[in-house]
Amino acid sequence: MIIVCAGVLLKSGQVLLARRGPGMRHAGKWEFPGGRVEPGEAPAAALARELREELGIEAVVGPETARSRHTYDFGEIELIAFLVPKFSGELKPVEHDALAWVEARRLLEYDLTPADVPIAEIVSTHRRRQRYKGTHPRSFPEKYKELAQDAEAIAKAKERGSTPAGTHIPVMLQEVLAALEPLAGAKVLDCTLGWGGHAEELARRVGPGGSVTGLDKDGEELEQAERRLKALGLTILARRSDYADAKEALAALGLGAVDALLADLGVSSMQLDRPERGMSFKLDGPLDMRMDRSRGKTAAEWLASASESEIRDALARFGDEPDAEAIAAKLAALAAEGRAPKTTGELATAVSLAKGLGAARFRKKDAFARHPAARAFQALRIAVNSERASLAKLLSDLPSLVKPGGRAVFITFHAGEEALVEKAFAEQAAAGQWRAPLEAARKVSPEEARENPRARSARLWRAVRR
């Protein structure tokens, strides 16, 4: 397999194509500029180098936008395309005989090299940024243009240290893949499919002799992940299920223990960035927070019926909230008056008042600072979804889910999860179920924390079945 990179250079709704010159394979056909990824070279870095060598420009390489595979007479290639929102320098083709800025919707009218056609099919759906009425954006999609895959907006979000809205970046991806090796031919269970970022790479590595099963209790995100992975030509068996029921889900599918198990305990960015899910204080929305919106109490309903002590205990246990007592008293008083928060904005305001913060001070300084309401939102989400009980059940069943010699990887994001995972691994290792000594948890790298601030508290835990 030859790995090749390509750049989708976008400018005002137009995309740059380069025509292959005489003497080149497929001479006369058009392609997205790029070239071969050398051994040990990251695809994004390879693209920056290729654009410098082929076109004489210094490019800002943005997020991956699509992949395709094609078998030529010289072998199979995998083409990885990246958005390139900005570049400097004058375009001067070195290997191509012509360049053309083409409207994205017209890409498929050009005679493209075979591997570029699937990329063009995806890019051709790009539309110029929608304008909003008035002087300021009013809706979430208007304010966060990344949701429409606006390359410039995505680049700007990343430059300021934010995770682009609507973009889920799989946490500690390379560390996960290394921790679950060997993967060729393996049977893998992803307990938290989410957007499918981890499952996508796992499916590529297990190959036709292996399989990847993905579980998620969020049916809305599960359907989207299935469609996205299918469009990439990847086969993943997806099932709507809480990871607490992983053992039952595998049995229902006729599957036994697996070679590799992954449980990423974080919330998907696709959930955080949808105001109607009520999981974020970014913009106001209904205070829902349920992973499965087809059942159970919403966070608003839970707050309206919970006692002050229940609220205090949830904030302290699930959020390590230092002001749990003051916040619980405020929320209980509002509920007694029939004014329990019904929206994320109302909850954030209540927490602000309980902490003695004015509205002007109740803001994050930057993408790396913790929002004053972050712990309260986290605690309520965990309580509403019974996440601790689900995690405890998964950990209890874990040894029976993994084959001898198999690997289990957990990614935690806060102290409560860490304590449960560490304790379960230690007790099960002492009982002879995991190889000793256990590995220390790994922290996310500084580079990844800068690239994806939402991953900054991640810890990776690994155990190998005896």
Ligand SMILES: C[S@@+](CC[C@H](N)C(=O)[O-])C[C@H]1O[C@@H](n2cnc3c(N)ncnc32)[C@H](O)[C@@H]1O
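C-alpha atoms forming the largest set that superposes within 1.5 Å between two forms make up the rigid core. What you see is a predicted model; the values in this text were computed from it and never measured. Positions refer to the first chain, counted from 1. Compared with the form predicted in complex with this ligand:
- Superposition of the core reveals a Cα shift of less than 2 Å for A392 between these two forms.
- Once you line up the core between these two forms, the Cα of R106 ends up 2 Å or more from where it was.
- Once both forms are fitted on their core, the CA shift for G416 between these two forms remains under 2 Å.
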Contents of the next structure:
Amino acid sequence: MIIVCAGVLLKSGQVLLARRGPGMRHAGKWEFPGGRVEPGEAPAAALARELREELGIEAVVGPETARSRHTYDFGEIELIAFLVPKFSGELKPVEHDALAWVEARRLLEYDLTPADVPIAEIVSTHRRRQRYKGTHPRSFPEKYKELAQDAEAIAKAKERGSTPAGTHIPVMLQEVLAALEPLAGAKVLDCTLGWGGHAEELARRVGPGGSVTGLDKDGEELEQAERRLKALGLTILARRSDYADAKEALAALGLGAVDALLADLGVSSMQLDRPERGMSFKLDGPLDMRMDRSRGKTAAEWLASASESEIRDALARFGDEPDAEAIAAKLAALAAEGRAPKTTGELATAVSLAKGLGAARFRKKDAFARHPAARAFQALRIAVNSERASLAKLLSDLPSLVKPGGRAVFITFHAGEEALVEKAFAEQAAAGQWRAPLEAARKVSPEEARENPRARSARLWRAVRR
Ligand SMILES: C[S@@+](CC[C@H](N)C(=O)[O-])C[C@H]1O[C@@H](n2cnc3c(N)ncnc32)[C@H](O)[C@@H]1O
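I would like to compare: after the form predicted on its own, may I see the structure of the form predicted in complex with this ligand?
Entire complex below, previous chain first.
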């Protein structure tokens, strides 16, 4: 496999394409500038070197944007594309015979080299960041500039201890891959496909002899992940399903028990960052919170119909909320007046008032500061999606989903999930279904917690089937 790097040079919503000059393979076709990664060279460093040699510029190489694979007559290449938000120097092409700044959405109108097409498909969805009037942003996309892949805003968000909006970074990826090995030729079930971050690497590892099946309850996320992975040349069997029904989902695909099973619990960054999903206290939107928006009660409907004791129990059980009583009383009183919260903003305000904090906007002082409504939002999301019941069912079916010698990995994010996974693994190991002794849960590394603050509370649990 030949590794090649490419730069997505971005300037005011336009991307630089370079035309391959006479004498070059694919002469006349357009590409993102870049070149071969030499053995032992890091792809980002190779790109900086290539841009210096090929275009005479000093580039700031940003985050990886996309990857593609293509088989040419001389062999298979993997193309790794990085965002280049800034460069200095004047563009002077050495090997290319033309350069063009192209609006991102029009990239696919150019005659591109085959390996560059999947990269262009992803980059062409880029929208220019909107500038806002005045000193304060008014809407979510204005406020969360990171959503528009603004590399500087992404770096700033990381500095202040936040996960950049609109990005999903697969949690404990290297640990997951190591815990599920051996993967070559394996049949894998990813119970929580999400953005497909874990599935992407799993699909690369299993190779042609293996398969990756990805489930998600959220049809909207599932479709996007399927499209994204397809553009990378990776095939997965994606199926909309609650993981509680994993057994039926595998049977419907003509599959039985698997060699490796992954469940990365909870909510994805993509769901949290879309205001219309109503999952985040950061963004004002309708109070929905359903993973599957085609069925069930929204969080607003749940709150309007639940009794005070049901709300209190949910807050205490699913959010470990110390002020469950006061918040339940406030929410029940609002519902009795026909004023139950209908938006995330209204819920966040009601919770803050019940805690005696006033309705003022919360300001995150450091990476450890927690919004006063964070626990209530988590509890409500768990209640609305019956998350505990689904997890309990998946755990009880687990031994029948994994082949002898196969591995199961769970990533949990809070005490309630940890307790369920730990208990099920221990009981099933005592019954001789998993190899004993079980390994202790692993915590996220300090480096990863710094890079991806949303992963801070993650714990990885693994069991090997007997
Ligand atoms: C933390 S994300 C997974 C992210 C994924 N591992 C990645 O790297 O992109 C969790 C996903 O699980 C899905 N999910 C939550 N509860 C589910 C359930 N009961 N059945 C199936 N999927 C569920 C959510 O819709 C979300 O997309």
